[in-house]
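Heads up, the chain below is alone and in the form predicted alone; it's given as structure tokens.
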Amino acid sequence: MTTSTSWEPADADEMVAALADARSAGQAVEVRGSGSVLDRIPGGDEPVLSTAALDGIVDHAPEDLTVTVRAGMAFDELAQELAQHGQECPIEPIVDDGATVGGRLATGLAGPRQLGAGRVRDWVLRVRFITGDGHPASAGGVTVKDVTGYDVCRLMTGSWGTLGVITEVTLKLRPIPRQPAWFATETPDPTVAARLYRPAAVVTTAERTHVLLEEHPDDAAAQAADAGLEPAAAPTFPATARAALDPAALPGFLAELQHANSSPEGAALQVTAQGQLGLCHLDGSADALARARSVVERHGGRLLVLDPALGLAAFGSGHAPDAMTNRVTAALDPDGRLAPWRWER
């Protein structure tokens, strides 16, 4: 991926001007925040349109449990500011990697608490962005009652910068859980969630199942005892690849991977699953992950590879956009200026 920044606008007006420059030059651009994810995806030499200078909190209304923040603000800095008011927005990444708020929306990759907290898109009230042809746009509102019309906020979440450049976001907040705690069993037990009340996370590895409870400490301890759980450290998530598929298809996917792992070639593949969500986190060689991609696609899912050194396409290949995707792209980025190559990587 290119290391030089061609444009780093300081506000929405400068972002519009930067896109106008790109259009005049006939260039497509790579929209980037901190690069916490895109640095791990094979790229090219396209000029960069950075949101790094779009920093800071625009407005925080603790009494309304909302915050408006510029897209380039680091998520960990936002979390620290909100913590001073006993509040949080639970859309953190799996690991603290310097992600920006805009990057959290653009990738849509949920953190470890997605089971209890919901997806990234569930916490977004409003998005302000610049379309590919340089027009400022806004979707949603600063309160739930303000939201009408098409839910473009969800459309922008997970768009990977291909539909618009996110400049500002309004997020819902909640009180920080009183005393979150991880527990575990000594054997894999993906059914443990059925014996718990609203666990924040259930994570299964080949050796054990980890559970995060964010209830009152006494309630959490009672639930853990009933489910046969013991206090434990938080699990470590593989970071090389992430598979997503229908939760109902996950058991078949895992069984096929386990069979592949029984061979010497597949033995190095490490898998951590969030079964109720249909998510798997994987580490392994290029060959092992290529086989895993074939398996997950046979089960109707997709595999995102986050290590350019492996030489694998990030999103896979042979997945042509459907008619609706083409219509949406034509409406928001008619000239194909915003990273049109990303889906082919």
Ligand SMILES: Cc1cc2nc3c(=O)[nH]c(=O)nc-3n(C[C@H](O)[C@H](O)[C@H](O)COP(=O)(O)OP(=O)(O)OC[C@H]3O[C@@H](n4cnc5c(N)ncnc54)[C@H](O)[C@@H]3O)c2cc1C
Given for the second form:
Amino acid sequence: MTTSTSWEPADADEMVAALADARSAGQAVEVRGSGSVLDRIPGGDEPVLSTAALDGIVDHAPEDLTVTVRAGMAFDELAQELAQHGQECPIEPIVDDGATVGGRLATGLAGPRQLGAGRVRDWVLRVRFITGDGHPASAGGVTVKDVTGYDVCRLMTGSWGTLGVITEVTLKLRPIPRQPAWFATETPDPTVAARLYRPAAVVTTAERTHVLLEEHPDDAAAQAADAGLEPAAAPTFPATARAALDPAALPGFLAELQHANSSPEGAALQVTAQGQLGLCHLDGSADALARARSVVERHGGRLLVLDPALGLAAFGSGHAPDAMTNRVTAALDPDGRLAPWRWER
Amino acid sequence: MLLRLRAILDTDGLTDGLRTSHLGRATYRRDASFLNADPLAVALPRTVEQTAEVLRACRDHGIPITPRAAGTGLAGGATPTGEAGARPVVVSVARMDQLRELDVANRRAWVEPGLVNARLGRAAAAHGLRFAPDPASQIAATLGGNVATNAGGIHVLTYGVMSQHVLAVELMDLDGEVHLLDGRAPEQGGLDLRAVSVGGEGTLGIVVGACLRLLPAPPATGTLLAGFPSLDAAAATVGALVTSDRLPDAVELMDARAIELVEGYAQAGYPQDAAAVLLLEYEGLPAGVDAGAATAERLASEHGATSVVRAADSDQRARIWKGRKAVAGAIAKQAPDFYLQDVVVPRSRLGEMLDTVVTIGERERLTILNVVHAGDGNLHPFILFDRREPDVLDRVFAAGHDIVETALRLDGTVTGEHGVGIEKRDFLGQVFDADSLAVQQAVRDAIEPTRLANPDKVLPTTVGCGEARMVPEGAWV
Ligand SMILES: Cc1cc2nc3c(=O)[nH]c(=O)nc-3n(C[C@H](O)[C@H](O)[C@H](O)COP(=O)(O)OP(=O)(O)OC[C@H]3O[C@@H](n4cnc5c(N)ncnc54)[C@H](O)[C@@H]3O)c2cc1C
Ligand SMILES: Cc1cc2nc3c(=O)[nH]c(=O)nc-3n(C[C@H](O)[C@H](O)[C@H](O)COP(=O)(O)OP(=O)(O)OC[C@H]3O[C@@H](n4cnc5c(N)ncnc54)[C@H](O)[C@@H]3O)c2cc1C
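For comparison with the form predicted alone, please write out the form predicted in complex with the named molecule.
Then the entire complex follows, led off by the chain already shown.
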């Protein structure tokens, strides 16, 4: 992506000034973390507001199980810092792609451990951000429990840079599991999940079903033996496209895809599913993904495609915002300064 | 207007869908807080369609509504306050109380808003499942109320608050239209309006249904009771537990006054010489539970615990929890009135916060007992009093106010689970700066543009207004 203008503000004040700049030039901007996803959304050369200079930990309070970081900090660097204290925030991406903490929040795409650990939004305690009309604001607090006012923290999570520029984030932490271990079935068998007590992840590829157990090693061994699991490597995820749909609709969706897959042109589709979550990660040709999208949307779901070379929209019609969404967006970004084109690309 | 409501609600020969008499309104004047006010009328719709028509009627006449479920709220959220001439209609969802669908395969339940929390728990248990949010009021409070307040409970430390267990919300706006929030495709694109509706406290419309996440019941449970010679020692143990390599699933703290009170009432076997007890629970698979419990025993002893008991069986476990759950009942026997506060501080400030609560009680000559979701830093000081005592209310409110101010001074916040309602509303100017409050207001107006849904609640009417008032004008205690 080539860019016409760009800003790289060093702090929240400079971020406000940069937004004012863009505003006086009559421009709308794209907020950019590391660009790992943004650069894969078909787009023009809009002005970019980068969070790259908002780096580093502001405060880590191990005894409170919280950490406050600037939004541009790389997630894996944060993870390394936390690991030195035996702590983690289990919202790492499915691919190690240089993602920023702000980008993790803004996309809200949960990582491989979502089944056990919950969504990204469940780990966010406080967000500082600049609204589209240039006001620095915050939501949430540094305590682990807080019902003071509306949950704007979770609203910012998954807002894809359309409500505000996230400048600082406070995350909830937990102890790192002592001996996490991946196991797998011999053949694909998503039903194995039902025979395990709260596995951290269950991921079904074309070859087998991978299971991550984070329990006490004795428990993990017993569970694995009961469910007929063998130690295995972690799965890798196709990362061209990601489907999200009602878990109850997922088997039907997969069956339809498999049907398409048996025809010659459908064979170009790799599918990895996290069935309990209604998630599928896909690689495939433009045709195959276009067809997958129409099937997902027919099942009431959404397909995100992140490869501009395919000529497919990133979001698709399943993402078309409703009236309430538009009103909420306008409430924080009244003049449409923050990627007003987001869901159309 | 009332005629129109009656026509909507009294169909099929039923005649009790609308209450307009003084007596009929009386029980809907307040929730479980002190704050109370007189509604215009009380509507008790039986169906979503009736609810929609009630809301449209109110909208057409510009009459505000106050959503209500079981009325166990503690922040005045369901108290029908309103200016003279604009008294609200209470819209109770209590009659919409069915479990619509228990989807065992996908571990979720679709519920009507008036379904009582514990009833879902029982239905799920029959399939080896559980609904994790367990507020102490779960035998009475409804799931709609739990959604609307983003309720907490005893197992928040590892399971999270209500929001983490709400997959979708059906939110009805004042036009009677139902919005399915986050239901179609979980996550991925589109704003998480579900999150805002959870904890909306009736100000964003009426929750007419919800899809809730169920979890498998844990195969093993380890419950411990530890007695400590001081509050500080107990608080320090909490700090050590949350930084140990396995988080307990529940960490509750009770101080000496609470121990003494419940013992007389519930005979839970708490050590009577202790200045504080911790109730700890580990859930999951057996080896992990044992390892966790062993760590807890060690840490408690290292921090000076005078007794540590691990429940040998489910009877003993139930007895340990009985003491914790009996607090409100025990208080009701002892003192005619209590004011239950709800504040949160970072866990590392817990000891400091508890000490200050003691000082505040001494200064105001009030008995305050502490029951704390200690793992979350969430304090529930119960202030006991007898309202017939002259001037006691001034002291009660002064103490409550100081407790909140102290939490704020310690980087904490004004409510961890009971909500803002009216009680905490005027503190929001201290929690948020003007821009952040403006964001709150803008989000609220975007979701509920008519400003008829519970209008006085949650946000201060004039943004940034000063001193908090515990008793709003027009309300009496
Ligand atoms: C095809 C594909 C599928 C993926 N699927 C998954 C998955 O299933 N699970 C998973 O865990 N990870 C997934 N990822 C990776 C994940 O999305 C990234 O790791 C990360 O979240 C993006 O971070 P970034 O800093 O690179 O953000 P960018 O690519 O720079 O930005 C992504 C979006 O976030 C916004 N944004 C970024 N920073 C801010 C900020 N500070 N304030 C406001 N808005 C901001 C941008 O405007 C943009 O809309 C996927 C990646 C790809 C390419
Ligand atoms: C002894 C006792 C112990 C308690 N323990 C806990 C605890 O451990 N954890 C905790 O979190 N809370 C606790 N509470 C507080 C209370 O039980 C919770 O806030 C509960 O969620 C309220 O549910 P309810 O059905 O009683 O709602 P109500 O009190 O009727 O209403 C609460 C609020 O939600 C709104 N509301 C209710 N239903 C709807 C709906 N369908 N749509 C929109 N808005 C609605 C109301 O307008 C009001 O603002 C306790 C209360 C008592 C009395």
